[in-house]
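Just one chain follows, in the form predicted alone, and it is written as structure tokens.
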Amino acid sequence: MKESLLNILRCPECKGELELAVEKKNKEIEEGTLHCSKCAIDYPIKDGIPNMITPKHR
């Protein structure tokens, strides 16, 4: 995932801003978490792809 996407990504549940926690990064973010503090939902980033499916739809 490109870090610049953080400027346009929003929580699909509440449309709130997301906070990024990076676990593994090369040129792009490979592993990490996008966290919505408004909903207290974490969206994992695996293999550079953010999983933005809300927990009730997983």
The other form holds:
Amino acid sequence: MKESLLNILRCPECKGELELAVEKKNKEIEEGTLHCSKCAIDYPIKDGIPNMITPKHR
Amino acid sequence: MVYIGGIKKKDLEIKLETISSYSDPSPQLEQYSTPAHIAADILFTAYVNGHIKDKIIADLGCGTGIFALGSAYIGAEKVKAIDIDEDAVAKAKREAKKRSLANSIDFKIQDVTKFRTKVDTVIMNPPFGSQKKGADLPFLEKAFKVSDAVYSIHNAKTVDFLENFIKDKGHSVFWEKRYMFEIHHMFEFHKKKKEDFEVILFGINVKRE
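Return the structure block for the form predicted together with its partner chain; the form predicted alone was the one displayed.
First the chain shown before, then all remaining chains and molecules of the complex.
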């Protein structure tokens, strides 16, 4: 996932902004987490792909 | 010879043919891959209508990414590829990397109804609704909300219903073309070894409010 995508990614539950935590970065963010502090939900980034499905639907 | 975006239509078809299909297709999600020659024809149609070159494209329910990769091949500025199936998206992304297309495609695991990015064109093969009636409608509704032009494949049996559905929402169909999908025996509920299944492509102009 490209870092610039963070500007348009929103929490699918509350539509709020997400905080990015990077674990592995090459040209793009390979591994990490997008966190919604309001809903206390982590959306994982794996192999560069953000998983925006809420945990109850995963 | 037909050229699109600097490559021959036939060559595009060959490139798309080598995209691996679902390794473990889900009947619930109706994961039927779009045949490469049909995908190439649809991409060609969208291209000549000016809906791909330098445009932002979304492939909703991208599966293994045939429309996303195809759009990137022929000159889309950016492609948004989303699907609810983690494995399918990972596979699509691997294919894109292999073909040096990953820079122009953003992959996301997401429910289509949660997609909110404004794009120019949506090109998609939503579920046909044969397992869950009307499963294609949320895809169409979302496409109408986020784009100006939509190319979408549906079960040809539902053509009358869909034409009315599209018209009722104030949009107009500018292109219709029928194709045959050859569905191979994939799921336990399939009785024949393979079956021809008629689909219809709608090209839709979205009316903006």
